[in-house]
Amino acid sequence: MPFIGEILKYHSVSIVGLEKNTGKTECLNYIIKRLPTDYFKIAVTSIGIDGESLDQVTSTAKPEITLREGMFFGTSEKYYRQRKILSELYQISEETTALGRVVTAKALNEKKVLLSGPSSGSALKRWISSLDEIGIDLVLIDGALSRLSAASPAISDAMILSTGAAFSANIKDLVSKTAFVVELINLPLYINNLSKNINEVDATVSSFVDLDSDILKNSTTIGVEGALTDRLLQAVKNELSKGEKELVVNDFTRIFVSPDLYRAFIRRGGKISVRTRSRLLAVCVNPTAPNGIVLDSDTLCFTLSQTIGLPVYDIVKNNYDNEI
């Protein structure tokens, strides 16, 4: 797929899934199977728990991650303690999680792991900053069910959504929720056109702000901290009428909000841009559900790839093979 080369150009790519069970390790493990690694120092972790074999949860069969031979892995003491590949250690961090502190090490063979990395953005962040340490070209992040965090642009530069039919067993219902949250990912960045400061905003607010507030009525910018929820938006869509009001978020992460009320407030003249922004490569998508449910795949990918203007992929279906 063409987005394999696309992931080369940037040192850290985020695998995120908009609920379980939506081909998010499918896509991770296709990905590591291509990458080169002669010349390429490539790192995996996640952000949650990922490569059981079996669903804590749904009780369904889950495909494993298989690192190649050369490729770096953070997880937990408890994981790493009880791995199978043959590997070398190089750091063991000061970053704890609920299974121990986060161990990086170096697979010297090919073998399925179990990934449980920094359970925290943050952590995160400091992990991927210690790996300079090694010389690491690209780390792959393997995001957690519902937590986009790791999407975050504070935290990876590029990344790969997968979504599927249990997201949704309705393709237009599913292709409509997709089509929002990639709606969201692409939102503009903010441009100050009276600054050289892109922080420089009219007024601050945070979701707990007293909503009948001036700050609501007299401002023009309005930045965001912390979330963006339906509260602060609605209460902002109510002072439309009084004038232009841009509301200016840290990133797409950050919104929380029905996308009925986020089009009516579109439409009714408001905007909402962000104050950074990740580079989406491409959606992958796994028409089976849970319970059975199975959608045309063709048909799932040609009308989301309509809609959000990006290839879609079923790799499973499609087999991928000969793309490199």
The other form holds:
Amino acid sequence: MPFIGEILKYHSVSIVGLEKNTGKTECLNYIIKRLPTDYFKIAVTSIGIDGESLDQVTSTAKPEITLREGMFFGTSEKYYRQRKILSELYQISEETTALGRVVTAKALNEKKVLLSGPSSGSALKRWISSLDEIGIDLVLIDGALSRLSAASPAISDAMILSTGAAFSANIKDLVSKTAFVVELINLPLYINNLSKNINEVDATVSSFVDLDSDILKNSTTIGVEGALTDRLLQAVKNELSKGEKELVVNDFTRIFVSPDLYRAFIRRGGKISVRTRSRLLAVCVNPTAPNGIVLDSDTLCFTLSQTIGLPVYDIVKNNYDNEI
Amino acid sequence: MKFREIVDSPCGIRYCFDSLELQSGFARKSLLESPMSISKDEIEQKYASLKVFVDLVENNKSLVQNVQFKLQGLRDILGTLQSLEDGNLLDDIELFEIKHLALLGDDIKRMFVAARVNEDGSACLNIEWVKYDLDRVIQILDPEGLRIGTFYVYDAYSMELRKLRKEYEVDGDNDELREKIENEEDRIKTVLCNLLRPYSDNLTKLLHSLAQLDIIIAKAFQMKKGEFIIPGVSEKTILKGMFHPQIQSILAETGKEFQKVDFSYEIGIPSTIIGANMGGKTVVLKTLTLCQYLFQFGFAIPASEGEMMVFDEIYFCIGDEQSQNKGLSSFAAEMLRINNVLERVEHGGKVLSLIDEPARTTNPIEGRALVCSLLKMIYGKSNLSLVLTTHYNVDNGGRCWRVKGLVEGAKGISGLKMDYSLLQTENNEVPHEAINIATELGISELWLEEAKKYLDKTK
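To test you: the structure above is the form predicted on its own. What is the structure of the form predicted in complex with the partner chain?
Below, the chain from earlier opens the complete complex, with every other chain and molecule after it.
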């Protein structure tokens, strides 16, 4: 079984998809089914509305999350009241989401549930820390549709990425787009040669204020407050001819730049580094798109794996249970 | 008057509210909704319990901190308790909330009992719930006797439920069975609600007293930390060494110290504060108002010693930015506000009114006349205490206080050295220090020279 052993090394793991219907939930179910529960306390939740039985956008059937006995889960009051699973209530949060407060309960039998946990990254972080009272060993987070925010290292220690035909129907394009995200996830940590303080940079800029070209010109390491956008990247790129530049971003979820510009920046000798990194444990693919397009699973897995240098799994087609 | 209505008063009470270390949102809400005490007995009673907790903070800090930690789990479940009272069927989540509350109350009660501050100890005299029997409520919601704060419709409630659930484990897709389980669960919940209903009143009281406990502990810590005192409840107000905590902390940030001042007033005799600009007159008024509100909401006050009077109504009139929104000039707004106070006095309640520089926005001749006549008119009113600040030379109708003012020859950190202490004086001639102070502030010399020439001419 691939990557299950890896997951157990972390306290929180998020499963995020690059698009809806890329098999994120399948992937979560796959993991849940194979995790040891007898000596391990596991909690599962999702960020934002998720776990609905029908895909809200494309109306295709969406698997619910099947919990095993003894697992903890976080969901909204509304879904808790509708649950079919037998469960024991442990906590109720003070914060509310659109579907009521977030309740934490322990599954007493094996059943499917609808998960809709904390609605924001910071609320999710608080929820995770509230689990200390229960003594949870591992938290699995189902990231909401095409949002990577749950994978921020500020929230989860490690991540699993799911991608597939729903993201792009052309293998070449899909591989290149996915590889770009993987490249961002694997950006190196910022190392300050002069001092150990990673908050220390020559200058700090924000993408949403007037860019002071003097600051960009005269600084080598430039901290980015908030998001890194095309506009800021372009401005820094223009200064590359005059000297070395390194952009320091908090983490990869703050980068919103187009692949072309990013590549051009790197080609010209620019550097981008992050203050905190998330471990990418594996990439899962779903070769089927909701509109009926099916890509060749083996070709997709092989090409993607070659490009990103990481194992890639199609867990629906192959269950990998005989692999070690 | 509720705390919510005065929390944003310009006297700065929000700072004291925000610095309270309340553990639960419900306590915060309860405090905001609490009414101002206008009876001497009530305030004395509040202070007696505050005193008890101040002693506890001193002598058994770990107990108080453990209780505080527990109180973090306090939730507002008034809606659930009301629903129980109304005879509704509660669901798992609501039953969990009730169990959680009962266990929380019981845990805290046990903590006090273990620390020997129980019923016969004086500590919890004002905490009624110590007397409530929570055992029965806990027993109803904890059939397995585990005393764990979790809940579901336990198998232990019914043989039938246990049997159905066993069957369902094998036959998980049987909807008929599922329905049977749901019906049995509902039957059990109905029984639980019927058993719990007689306790709903006590549980509501418990919830409120836990909020009060949270508030009083926070007040006790605030008193210790801020070096506040519990004033005596009396027929006149005498405050020694009073200070404004917010201004004190702002000054402390820049390495400056707040100069504490003494002040007193009584009913029927108006007090006037005169003194140079920047002499801290407005700060005195703010501090007096702040102390009065803190006193009547049962907080300790920022002073080194003191006794205070209880008022039915408190009015703090300070130059107000809101007047323009109502389409009134600042003069008109001020006049209407003072007039309102005068009307309230006629209603017979005991009124404290603190007015910052009345009639300062009109010409000095009429302005002075208005202030003098106000002082004369209210002199001897048996239900009004008035404190006002002014730059006008007013005929002394009452007590006059003077800010000591600029210390000649001495220089403070920012160039000026001001002595903010207040002295009672018979000489009500206002100080003529405006130009000196302006000079120290580095205002245009040309301008000030012209002003001096003008003054010489008019003399």
